[in-house]
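What follows is one chain in structure tokens, specifically the form predicted alone.
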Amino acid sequence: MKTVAFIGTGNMGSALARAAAKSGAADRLLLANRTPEKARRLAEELGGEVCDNRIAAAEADVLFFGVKPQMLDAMLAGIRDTLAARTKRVVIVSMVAGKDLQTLETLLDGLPVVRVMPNIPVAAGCGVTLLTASERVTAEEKAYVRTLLAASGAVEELDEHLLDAATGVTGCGPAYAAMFVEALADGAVACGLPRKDALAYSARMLMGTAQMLLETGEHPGALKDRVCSPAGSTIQGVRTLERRGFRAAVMDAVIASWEKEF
């Protein structure tokens, strides 16, 4: 059992902080945010303890940072000395987009880092977390992260060169498929249905065909082809989106926000 500690409990951290409550594996929970009453009203919730950043730089066997990419340089000014006056080892792992291992682990007094890039599903518990680690971080210890993040959904271990890539769907994607489901609901509200509804079974079909896609390891065009009848209505819908560039829209999307991280 081990001390858990959180500086940053903003959408991000304040979900993997709940995955790491219900994991059972943090013996405490410390919580630390640039806003105290945001991390008190969490503690609360999940019966951890409110502290400040040197403190849980301090006192963590494992340190989350949830905070901004730009907030970063500062909140290390604080705890810097703190982490380095450590005779325990402590274990950082880290939510911050755009930095990288080496960078960290040159910040960071050449600290274990692990990164992780968690999707706004996470705080449902049906998520994605992309995981990759420093060779300085244990098979033991990268399981024990895995551990406290598993209820917030799927952790997936890659390595650094894919991080990019992938996060352009498990990051990126949501905001797409949200998207998507609005669209649906768009159509069917143009045919007469009432908007509630609408949006209530776009989103139940796109979560209903992505577990069944998961669950049968079905290639997503076998299963598009079962539901184009011949000379009916879906293959008609088929043709409207490819006429449009619906596919190389989304890819193009995807590859966008690669792009972007360079």
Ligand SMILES: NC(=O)c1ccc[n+]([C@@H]2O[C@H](COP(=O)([O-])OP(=O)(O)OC[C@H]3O[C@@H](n4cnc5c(N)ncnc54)[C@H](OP(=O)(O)O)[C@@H]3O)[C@@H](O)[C@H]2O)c1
The other form holds:
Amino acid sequence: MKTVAFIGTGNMGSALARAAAKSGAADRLLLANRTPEKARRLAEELGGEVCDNRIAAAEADVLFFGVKPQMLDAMLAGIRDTLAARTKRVVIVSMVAGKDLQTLETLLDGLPVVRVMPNIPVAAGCGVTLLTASERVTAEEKAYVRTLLAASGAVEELDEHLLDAATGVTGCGPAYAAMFVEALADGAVACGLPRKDALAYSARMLMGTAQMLLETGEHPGALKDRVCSPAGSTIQGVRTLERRGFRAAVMDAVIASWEKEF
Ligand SMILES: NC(=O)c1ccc[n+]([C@@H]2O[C@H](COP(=O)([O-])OP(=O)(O)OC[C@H]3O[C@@H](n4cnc5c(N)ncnc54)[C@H](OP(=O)(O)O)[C@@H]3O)[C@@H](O)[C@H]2O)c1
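The structure above corresponds to the form predicted alone; please give the structure of the form predicted together with the ligand next.
The complete assembly is shown below, putting the previous chain first.
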């Protein structure tokens, strides 16, 4: 019997709680939030139970932290005694940005910690969650956490030292991708396409291209070459993007996000 609990059921906490509920791998789902009404609505939707932070900390086998980084210390102060008094093992899963494994383990007196970094599309079941775990977490526990998150999209395990670089793509990338979709649509609107259609076509094009790249494993440069017919229209668009520094701008955006992480 596994009890899975979430402390903090905001945007990310609720998205991952939905995935956990969908996985069918949690026998009991406990939901705690500073504003209990939010947890209550989610519990009704998912068939979970509302509780306070202490109950979540006392009863969970897997305990997710979904609070903002600046709220972590205050939240932990309220459950530290409860965690210390436990006799049964608990694995902590923190989605709190910027709190590394060592910091979390120190704050939690050596409890096993998994760090996850979801992105916005997890709410639509097609996100990417980066995962890294301390050595105290067993392979079975890691596999269980992956099972809980599977319905949110891909779960990618990586070394913690690469987490910030990967977050520059998976975490920040949706903003860049959304800007790209918006800009494509603006261009099409300028050429006469209705806004609604322009946005839908742009988003579908991006999704389809990404899906194809993932399914075929083709290099993006090779796909670009295949679309560019000699003397065609696409190569003229590519020339325009190159002249405006498109690829360098995107690379700089990822590096700027990565630098901000430190
Ligand atoms: N948003 C993203 O794209 C993203 C991506 C990766 C990681 N993250 C991380 O995910 C975490 C949550 O982010 P979010 O965007 O989901 O924030 P959010 O929507 O503000 O959710 C935070 C939740 O924590 C609750 N809370 C605050 N203090 C609490 C306490 N002491 N006890 C119980 N609940 C408490 C808040 O309750 P109230 O209802 O009272 O406000 C709120 O529902 C953050 O640490 C963030 O770094 C976010």
